[in-house]
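First, one chain by itself: the form predicted alone, in structure tokens.
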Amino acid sequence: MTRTVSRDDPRVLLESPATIYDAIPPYPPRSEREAEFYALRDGEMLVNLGPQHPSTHGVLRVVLKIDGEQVVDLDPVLGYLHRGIEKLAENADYHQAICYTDPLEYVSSLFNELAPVMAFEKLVEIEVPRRAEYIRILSCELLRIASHGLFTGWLALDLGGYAPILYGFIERDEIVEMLAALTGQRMLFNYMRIGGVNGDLNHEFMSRLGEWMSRAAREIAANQTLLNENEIFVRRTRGLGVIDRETALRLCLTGPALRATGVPYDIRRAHPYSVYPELEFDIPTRDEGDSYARYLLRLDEVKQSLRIIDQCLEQMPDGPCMAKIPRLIRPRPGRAFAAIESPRGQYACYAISDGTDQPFRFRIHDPSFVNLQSVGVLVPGNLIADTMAIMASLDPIMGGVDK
């Protein structure tokens, strides 16, 4: 009589080829890279962290290299969330080209839509209104506000804290809510246009706006709070995940995790655009490089945005909120690039024209792909826990990251 061997028995090796959910990958080694970490050493293991982990701030996997609890290397995988959106807009006219981008970075849509309008902008040489202009900077940093409001609850929820995101998220709400009395939607605004923007502001924009103003600065303050006086929270992000200047620049990193090294790098004063070079306001910068400078960064960076709004109220011009345009742009054959400071750094459009209605290309260059290569800097040698609070200091969101 035969005796059947269980597939369950952890003696039997199975000849069957790996799936998505192993953490080896079912053919030969195709780099030395990947070679050299799929070898495994005496008490090594391999884990996968993702893509269905909510620390991961969306479908990113990472497969975790670990001695014991301790991480020892990390292999990031892309692309469980791929959208064509490069290819969709080179299949759609310049004004339908924007819609496209709203989903890119979620939590922030109206930037994604300013650099590529931007860019369009220079291909047609339209000159833009300047009371669109202060619009167009007026309603993205408030939606800069809202993005590190999450970012500061999110980085709490990840070490374990639940408290924070619930304020992060009252302070969004507010603001949203304020943002769809101007566009009609309430997270993917579709609010820029080529020549200026979708509507002037109105009375129950400027009525939220200036309820919440009065109190604004006093509310973060005590929020900041939560987790500023927390001892937990400093011990966990203080001094886990540095990186120093010459590394952070070697990487290319761009917005708070550049700022947090000491460089004092942001688009809205090295490469001016818009009505910045008419606002005052300070690049705030910290030297620690470590998940709490970069945390504290962004709360020093809603404190300015702040100042950008009261100035934004205070000169913004009367006039038109859109140039004239043909509903049909065809621009001369070129190419125009354009960037904006996102709440995650550099994000720029590259677009060219072949005379056409249509992008003949379309690139987006988002800032957190390339912030989340640091993470094979910064993870080894930490413990399988900090792992979260590194990554969620980096702010990723992957709608950008696998566009």
Given for the second form:
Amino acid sequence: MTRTVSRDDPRVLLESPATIYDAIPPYPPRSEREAEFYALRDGEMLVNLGPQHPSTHGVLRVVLKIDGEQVVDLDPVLGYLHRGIEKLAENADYHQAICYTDPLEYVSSLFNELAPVMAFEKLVEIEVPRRAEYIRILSCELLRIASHGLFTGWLALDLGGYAPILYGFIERDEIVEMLAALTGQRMLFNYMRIGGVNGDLNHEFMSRLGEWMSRAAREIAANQTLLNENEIFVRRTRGLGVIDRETALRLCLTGPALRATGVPYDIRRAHPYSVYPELEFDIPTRDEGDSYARYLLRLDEVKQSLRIIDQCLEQMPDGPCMAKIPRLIRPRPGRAFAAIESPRGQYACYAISDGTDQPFRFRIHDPSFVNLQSVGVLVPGNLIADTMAIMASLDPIMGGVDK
Amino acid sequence: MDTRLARRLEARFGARLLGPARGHLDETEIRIGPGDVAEVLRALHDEPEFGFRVLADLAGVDTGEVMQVVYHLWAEPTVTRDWLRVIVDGLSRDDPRCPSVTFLWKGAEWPEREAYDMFGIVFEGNRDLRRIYMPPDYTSFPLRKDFYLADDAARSAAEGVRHLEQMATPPEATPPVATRRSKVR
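Return the structure block for the form predicted together with its partner chain; the form predicted alone was the one displayed.
Okay, now the whole complex, with that chain kicking things off.
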């Protein structure tokens, strides 16, 4: 005799097999911390956030341990976007390795290229023409404004405000179109070369830049008032995810998240590279160390970037934009480390050469990756809805986190 | 290379250093054995003479003969304008073990997990040492020089036949293939 089972029958649920959407992993704990995390006390439960969730900015899965509405602990699970860039680069020659780094932090790809290029230049010991250095800084600072503009929008989006992301994209689109005129690409530029840049400044780029610069400061300021004076936004971010100076240093935080706690650690001044010693700009810092401070700090940085672009255009020297280097590079055996300040913090590259035309080891240190682990300290004790606000204020890009 | 810093490091750590401090351009580097990691890094971090407060990078390296862990440290420009590179040299390739620095920088936890995931270096003292990028049932270490893509990758869940998070007993290990050895030491 067959018996039809009602959908409301609890046995149907019991018999359904485990899937990856179950928060508790189907294997014994691999570390002390994992055992501690997945042991639930009375009243606690686990909830998966992601991997496909709009507020995680990519494919990040966070297992939240919640008690009611409050997050007790969380366990980020990475690797959904892992492409093995470091391994790929070991099997490519020095020029090819650069283009692999483009899709790491895809909203600021020029920075991803700059650090490896600088490390390779140290290995090969090439002098980069000064015009190329200025063009690099000019394009990077433009992209920093675009990246910070998007950050503002994303932060508001995660708090439920839809309008700022549109303005962020308008701002980014103008800059990206400008850079497309310069590099030929809108997103993954592949513009930096060992010994210089791929092409000189051209007429279309300069006319677009000039037109944009004439109104940029005013428009950016206007966009910022959207959120700065928005009471909901301020009350949801102020005092949220507070971190103090000492903890931030111990957590290896860099970039705006560290400077929002009052440590003026910016590679552009802490360990100057390229032509930054010749440029005048300030390193804005704040003391509160909360989400709102991280937001305000980025607004201040945009103003400094505009100053830098002005000075770059003024001081731009004539000359070649590419050093004379061979097609196939075989650096002498050695090691080189180069770090730059990307919009998210210190972006570094450590390269080892063994005398062949391929890097022996190519290590990328990504600020998103290191900054993201501080959610384990910042989030517990807050509400689930505030998890997004804290995570967004660190501005992680999953392409960079997962490499 | 910052010769003043190099002399101070040699005076402070003496016989703990494997060879003299070296350097190139804006980098100064010292080498230590895995037994001295905790003491040397604690001294570099805590002592006001050095004050290397920022851990700029933590990387694993496989030279083909030994494993290394490489730390890059930053201090105020009044101390030095260089990056300080501390190379922990001579970890055996069969059983690489290195003390964790999470007692100094909690933020070293994930980079150490990454080095474990990619090279199999076990950081003693790291409370959360598990794979971070590769699936939990993965059995080999991709960035090691004897990693053989065709075999090692086929063993993983990336093959597509096994479920992402189910345990499986690892098949027989393939014999190691020719290793690319480094000329840099």
